[in-house]
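We begin with a single chain expressed as structure tokens, specifically the form predicted alone.
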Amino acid sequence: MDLGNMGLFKLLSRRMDWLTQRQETLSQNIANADTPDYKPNDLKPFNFRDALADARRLKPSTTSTTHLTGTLGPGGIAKEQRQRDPYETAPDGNAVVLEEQMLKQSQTSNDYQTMINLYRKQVGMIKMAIRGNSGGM
């Protein structure tokens, strides 16, 4: 049984690699927090809706080395999005905030273990259903 081909599991799978390139997009932000005119980025918020659309697009494959790839880029719907009204701005034009980018850091981690919580609670009550409930207490 592939648990990859089930839609929670599909859905929860995806959940957690946006939050995993999120980590990445707010380490890279937190890494420039002195690179003059550098502007923060952050990903496209993650929804039901845009995830049920994304599955349902067809995606190119290519047989062949000459084909193109598409314009669909690596990430899905996981694109970056500038933000586009910084908290402050240094005078250097830098406009990552330390603490906003923690935060965001913090909540992303929290998510991702939510997620790690519930993929679990699933393969839980999968085993309970093959396993039968005996009710033996």
Given for the second form:
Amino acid sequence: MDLGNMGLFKLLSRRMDWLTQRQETLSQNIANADTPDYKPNDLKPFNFRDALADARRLKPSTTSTTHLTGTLGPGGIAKEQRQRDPYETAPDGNAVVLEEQMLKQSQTSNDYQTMINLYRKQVGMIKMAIRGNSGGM
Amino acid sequence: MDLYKSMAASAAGMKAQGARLKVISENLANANTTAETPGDLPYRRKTITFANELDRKLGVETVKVAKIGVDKSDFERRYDPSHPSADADGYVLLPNVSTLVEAMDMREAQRTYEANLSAIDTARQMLTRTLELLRT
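Could you please show the structure of the form predicted together with the partner chain, as a counterpart to the form predicted alone just displayed?
In what comes next, the whole complex appears, and the chain from above leads the way.
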């Protein structure tokens, strides 16, 4: 059995994927905190409903290694979007606010930890189902 | 792995801030460098600008030093006839470096450097947690 094909695991890993990409985007913003005319980016918010609808959608399965999977990877690439209402823009046109980016990063990190815990919990439950409660969690 | 990309972006940011600090220390070190002979000009303050750059190999937007230029603002003039580089009227040209501005700039560079460092730390934590999944 492939764990990756189970609904919850699929959803969790998609969310983790999204969080990773967000971390990457935020790091780029922080690196460019002093670049003139740089506007910070952020990802389109992760929507559970969309993710679920996407998971239900039928996809052609790849039965041979020579089959092409298309341009999107598993889970797809979350769309980046420019922040529409920058909190503050410096005279040189840079709109990165370090505090804001740091806050978003810690949110991302916390959410990631939550996903990891959920993942672990789910694995524990599967283990419990397999060998009964004698093994414990 | 995406988290490595995130770390690469932060590392580029730290490198850029390091270059900025180098320019600032050059300015500070030469804050009192006057010309040797009366006709010459003293040290000119250097400036640094950054630019956003796409790292094609990693597919991540990093930052680089766009240009190290000079500050074209006027020099300071001080009346000091005894100075070896004083002109006929007794004025000496001093560099257009303001130690206060440089100190503020330095502070800002330090803050951004720290922010990049903590971004690396966050990415590293996320990576470690993912690897810890293997242990369960």
